[in-house]
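In structure tokens, one chain follows: the form predicted on its own.
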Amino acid sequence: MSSDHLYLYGVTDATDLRFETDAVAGAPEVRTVSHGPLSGIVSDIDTTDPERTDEDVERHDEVLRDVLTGDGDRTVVPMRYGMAFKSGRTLKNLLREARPVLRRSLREVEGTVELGVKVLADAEGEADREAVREAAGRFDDASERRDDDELFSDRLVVNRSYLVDRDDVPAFDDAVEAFRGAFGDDVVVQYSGPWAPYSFVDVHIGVDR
């Protein structure tokens, strides 16, 4: 690509990073932007304002994912799907005027990962579910916070995404396994992450890109 735009995925501490992958709008390759203290995770883009597909938003997740997980185990504060920046130049900018937001979600999310925990009723709807409620409690002692999403479906008995640290996501693991045996095929449990802690900042950006 031969346009100067950049893809913005997430922040970062300062570090030099760089990596091929299928990331956002084709791009063939991840890399940092840094200034001062802090390091925007960025690929190449010939839009500020790209496409939303679900192609590359679960790329856009991909990406924080491979950097969450990757080699020095990264704390990122996400940006939601589309931002786009002119340059590396207006990037800086967003990285000197949000500083102290930015450094301060970091702070609160230092060293840890989101899961996410759905528990479904069986099809033919017998589970107890202020049992199932109540059970899901196990997952808060595996965790830093919690939040609980929206039940967007009548089957859907729990939607929780836990702020975790990861020394404790094997905890975590055993307890969800140790629901699935507790209530067996009157369940459907769906769990995943790692993800980037999106539940858990809530960074807005209010500067020219």
The other form holds:
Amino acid sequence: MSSDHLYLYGVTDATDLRFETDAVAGAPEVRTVSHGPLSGIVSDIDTTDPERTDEDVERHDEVLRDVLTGDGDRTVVPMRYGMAFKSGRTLKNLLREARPVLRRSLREVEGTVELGVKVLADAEGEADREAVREAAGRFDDASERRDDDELFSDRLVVNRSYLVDRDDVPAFDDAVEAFRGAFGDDVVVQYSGPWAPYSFVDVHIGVDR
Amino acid sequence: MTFLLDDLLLKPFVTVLDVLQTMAVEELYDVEAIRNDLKENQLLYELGERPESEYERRKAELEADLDTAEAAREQYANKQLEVRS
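Please move on to the form predicted in complex with the partner chain, as the form predicted on its own is already shown.
Full complex below, order starting with the chain above.
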């Protein structure tokens, strides 16, 4: 790819990363661009307005997950899908201008990952929804913070994101297993992660890209 | 009803008919409801409750509905602007 435009996945503490992967828009490699104490996790792209496809949204998540779970267990402030810059210089400008908020966000989520729990009533709708919601409270004990997401389906009883310390992930796994055991076939549980902590950092970038 | 009263109080030149028309358009082209259906379709597929063929068919159908609803809302909004100017 000849363009020097850069697609940004997220920001981490200053580091020198480079690894081959199936990145957004078909780029073969992810690397970091650093300025001061921060590094942007990037890959090459030929536009500042990338098309949103299911595949590329998935690649965006996968890259962040690779950084999050790879060597060193890095902390990441994730960007939403679709942020690209004209050059390394414009990205470095962002890292300079947004340094205070990015550093604060990194500290807020240091050493944590995001886990997601969705609980659906079974197709026959026999689950005791109140009991399910109450039992889901046990996940709070194994997490730092919780974010209640939208119940976008009539069958959804619980849709929550949790900020979990890496050391507490096994305890959270156990809580999910115990929950599954308690409700059996009455509910369907989707347990996902680890994700970059999208739900727990709120960085709005409004600079000229 | 709150919406109806608020709208009429805030914009005295908006008629009851205008408000009812807006409500009808919002109900007919409920973008949020279609987005929710898309999310539900994805979730049921991921959980293995919806086979891939049905998931793909439903997804295409809902995406087409979403395009139609968004376009209809935009057209309606533009028309409203013209009427009021």
